[in-house]
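Next comes just one chain, in structure tokens: the form predicted alone.
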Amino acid sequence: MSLLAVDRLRLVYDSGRASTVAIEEATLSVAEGEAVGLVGESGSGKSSLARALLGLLPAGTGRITDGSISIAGRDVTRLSRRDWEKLRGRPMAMVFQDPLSSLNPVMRIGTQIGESVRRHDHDADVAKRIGELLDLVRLPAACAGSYPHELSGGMRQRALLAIALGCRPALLVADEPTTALDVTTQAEILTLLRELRGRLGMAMLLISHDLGVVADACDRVVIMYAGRTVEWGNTADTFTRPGHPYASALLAAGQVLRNAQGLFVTIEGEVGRAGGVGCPFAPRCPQVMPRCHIEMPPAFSAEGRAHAARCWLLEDQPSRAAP
């Protein structure tokens, strides 16, 4: 069963007397112990996304319109706060991006995890728990007294996980968890997400604009681009024989080789805005034909197993049943 399914989820943000659309027929699903990640260029909605499955949108301005999202077979669409606050932590739990945003500035990181421990295990030995989270996480045992500022941020990162991880989570989103980080940390962040999973057989939905990140930690993978997902499927599969113009650009773009000018490759254009007619990437796509400027195409069955992908090009491929 799915711990989480969104489908053809459909958010705006209200400013004043204008709605700007952030997300169009988004629609993925994790399943129980499975990493999935979700990629895409800054603006392509990722984010958004991640804080729509925790009811995390900004009140009186973002609100979703269309569509749904479950979460252990439950629709949680249109929860209250109240209910929110209820599920959040438990059974999904969320890792911000900026640690040190995201931590208390003024209370102890072992303070931190007793809270998460508090709300979501009642019976609990509270020192002891904290004392096993920190050593799951791999971070002394004196840094329950640290303030966020005393450490560094691979530590903060850590101590971020510990919080998460007190909640006892069943599906972790982590939002882009390494991008502030050096090379060498981050590589010792992800090892450390992998084995978490593995020893606490937990599923993962990392958000991340690094597909080496991605295609290291990842079982599948969803793209997404101007709020659409356009295209998903077995992370090997969608990484070598990639079927949407845009999954192709992105894998060129994320090369360390310079082409015949010495450059590296790059995306001209900007990113597209959701809720426009046809295909957002039309106007950036080198294979745009005249359809694509005014119908969005559905999904169709790309190359590979369980991969599928939302473009005109894959329309005639002899199968056309898109998973």
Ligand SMILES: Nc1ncnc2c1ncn2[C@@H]1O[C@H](COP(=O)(O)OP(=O)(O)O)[C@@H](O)[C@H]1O
Contents of the next structure:
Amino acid sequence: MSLLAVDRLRLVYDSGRASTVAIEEATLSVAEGEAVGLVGESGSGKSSLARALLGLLPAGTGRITDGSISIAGRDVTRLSRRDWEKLRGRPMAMVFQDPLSSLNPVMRIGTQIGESVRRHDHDADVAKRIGELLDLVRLPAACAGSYPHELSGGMRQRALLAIALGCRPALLVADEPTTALDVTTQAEILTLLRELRGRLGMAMLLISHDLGVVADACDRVVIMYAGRTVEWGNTADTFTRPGHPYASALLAAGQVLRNAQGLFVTIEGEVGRAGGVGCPFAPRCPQVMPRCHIEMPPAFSAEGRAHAARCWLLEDQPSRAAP
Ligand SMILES: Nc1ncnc2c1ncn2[C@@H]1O[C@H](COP(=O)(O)OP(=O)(O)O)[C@@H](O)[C@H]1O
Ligand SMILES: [Mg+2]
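Could the form predicted in complex with the ligand be shown next, to go alongside the form predicted alone?
The complete assembly is shown below, putting the previous chain first.
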């Protein structure tokens, strides 16, 4: 059984009379102990999905209109705020991109970690557990007495991780956890995440716009474009033999970025919006066909059954039956 299963989720934001489709159709799963990467350009709906998974959509504006989310076999799609409070933290916890805005600026780090421990483990020896958690994220014990502004960006992200781990989550959702950090610190945090997963047997959904981050840290990858999950599979398979032209373009952009230092190359054309007809990548796709504008393709397997992409190009290949 999956720890997390998202099935054809659709999510909109209401503002006044207008509503924006942030997620048109997203499907993914995370098994116990597994690390799954969710990648896609900015605006593709990744953070909205992360918030929906933890019941953190803005009240009154963010709304799930279709599909389902289940956690450890329990359907949480229409859970009330109060029910979410009970569930949050265990089995799931989250760390965000900007640790400074997620930490309480007027509360010492130790107190914030202690709150997380107490909320989920009433009988814990809190002081001892704070020490263990600081050690786990490789922060000196003295950091318990520090305020967030006294720490560097990397240390704050470690502190946030300690708070998340305070509730012993079975799944950690990390939304761009390294994006605000410099390259060296980024690598340190990724190494720490890998270590923690190994030691704690924790599953992880790692969200990033950076393919390199996901390639290093994840067993499987899910690629999202304009509110749709368009390709998913084993990380190595997907990155060496992408099935969807969007995945190929993302990978090519990454290569160029690495080869010509300082030159920022992205995929041509505007990022697609969720909610239209046909494949959202069609207006930018170098291999577009007439039907792509009319009909969103189903999933066809790309390389073996576990690797699939939603692209008409894969339809006619004999060895590539639909999963
Ligand atoms: N609170 C919000 N209210 C209205 N629209 C939002 C809100 N948050 C995100 N969106 C819109 O939803 C879409 C997906 O955004 P987001 O989930 O942040 O994508 P990503 O994390 O991949 O960059 C975007 O078009 C964005 O403008
Ligand atoms: Mg985001």
